[in-house]
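Take a look at this single chain in structure tokens; it is the form predicted alone.
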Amino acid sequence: MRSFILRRLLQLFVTLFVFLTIMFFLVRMTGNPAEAFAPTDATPEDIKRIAAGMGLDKPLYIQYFLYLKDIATGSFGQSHKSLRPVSDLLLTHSINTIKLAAVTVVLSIIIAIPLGVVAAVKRFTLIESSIGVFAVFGMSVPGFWMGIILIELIAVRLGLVPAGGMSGPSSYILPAITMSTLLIAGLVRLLRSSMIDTLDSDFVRFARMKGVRKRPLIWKHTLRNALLPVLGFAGVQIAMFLTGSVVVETVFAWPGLGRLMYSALIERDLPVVQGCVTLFVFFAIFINLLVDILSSYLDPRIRLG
């Protein structure tokens, strides 16, 4: 098990290094950020002075090594717009994003697992059809559209919860519902299929012949074996939540990492953009590592592979 985790950690660092290198050169291809901060009547000499102050006058390979040094030390440089350390901005906004993601994941698990199990057990019934319609709807509806509709109906017309911002526990409701809809729908469909396959397996038939009661057979034995493909899907979706939170956080004015990155892209704040992308990539790779470890506990054959 220890060698399995060490191999995954090595893959994590290699993948992170490759992504960061690609991201550095892609960001540099978007243009000169000094031009975005220069006044409209700035001369080429003014732009050069601004670029020198931002450290963009150095050769590209020196900028690259300084960029890797900042990431290794966790400083990420200084924001060109707010003049604050990028690490402070990332810490504050990433905590808000993680809070929202945690609420979303807990809500999704509480709803999706019972619905998926019931849909598998109640095959060819009206209950299964109703759950299937909900799952198709959740997989099809765009997140930004659903967020706008929820704001209009629940926040504006009914006035039950805040329309945006992070003002208290009630402000989590609308963005969490918006983000969890896709995850719930995907988990329900995948868990239903996996449960059906597991219920038709030989060990379940043998357990029924031995007289194992239906409830422990479903919720203890069958569900554990059916969770392996579901766990992989959930890991990918959670990583997508963290890396794709730009839209939802912008719609709900949530002070998270996604909205920070959106603002930095508009303002061409290069250090903040690089810091946000670095955290997004790290979150995605780290979550995949956790999924691999949890999967190896559910199925020891993965460690042998």
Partner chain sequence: MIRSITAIFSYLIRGGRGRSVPRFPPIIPAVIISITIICALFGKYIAPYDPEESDLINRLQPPVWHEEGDWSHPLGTDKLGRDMLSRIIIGSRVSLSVAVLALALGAFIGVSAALMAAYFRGWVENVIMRVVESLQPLPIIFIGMILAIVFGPSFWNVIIAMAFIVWARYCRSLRGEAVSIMERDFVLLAKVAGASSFRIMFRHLLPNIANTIMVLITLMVGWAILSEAVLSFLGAGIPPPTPSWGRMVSEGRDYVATRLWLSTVPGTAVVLVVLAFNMFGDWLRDRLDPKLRQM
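Whichever C-alpha set is largest while still superposing within 1.5 Å between the two forms counts as the rigid core. Note that the structure is a prediction, hence the values are computed from the model and not measured. Positions refer to the first chain, counted from 1. What changes on going to the form predicted together with its partner chain:
- Superposition on the rigid core between these two forms places the CA atom of Arg123 less than 2 Å from its counterpart.
- When the rigid core is held fixed, the Cα atom of Arg84 travels 2 angstroms or more between these two forms.
- In a rigid-core overlay of the protein, Ile196 has its C-alpha displaced by under 2 Å between these two forms.
Could you switch over to the form predicted together with its partner chain, since the one displayed so far is the form predicted alone?
Below you will find a single chain and nothing else.
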């Protein structure tokens, strides 16, 4: 188990490294990178100062080293707009993102697991078709469309919950619903097909030969095995989920990282965008690692090698 986690950790570290390297070279490819980092109204002195900070007068490998060092120490420079250090902004905003994401993930798992299981168990019935159609809708509906419609119907017309911003618990409702739709749809589709395969497997049939009742058969013998391939696809799901979180925060004016990144992009505030993107990728990697730990817990073949 430890060696498995270490291997995955190394792997994810490589992911981060690949990403940072790509970002580094992309920024250096644009003529004068200091200009890209400078605000639009910067004076030539400002640009020179920024260039010195980035080490642009030094050889490329030193620049690269400096860049990695900056990221490792969490210093992403200064926002042009608010003139605050990017790391401060990241800190305050990421907490809100994490809160919303946690609510959404819990909600999604609570809903997706029963739906996926039921769809597989009740095959060829109206129940399965309905869950199937719901899942295809969930895969196809962009968060911005759903968010706008929910705001209009539930927040504006009915006035049940706030239309945006982060206030009390009720302000979580709409963003969480919007964000969980895609995740639920993806999980349900994966889980259903994996449940169907597992229900068809020899060991489930043997469990029935032993006289195991239907309920433990499904929820213990089948589900636990069926979850493993679903976890195997977690990388893609997590990537889509984080993309969704940027959209949802933008639509609902949620004061999180996604919204920070969106406004920085509109204002062409490169240091902030770079910081947000790096942090998001870091989140993606962290969640992947959690998933790996979970699957090694569920699967003794991984745990015991």
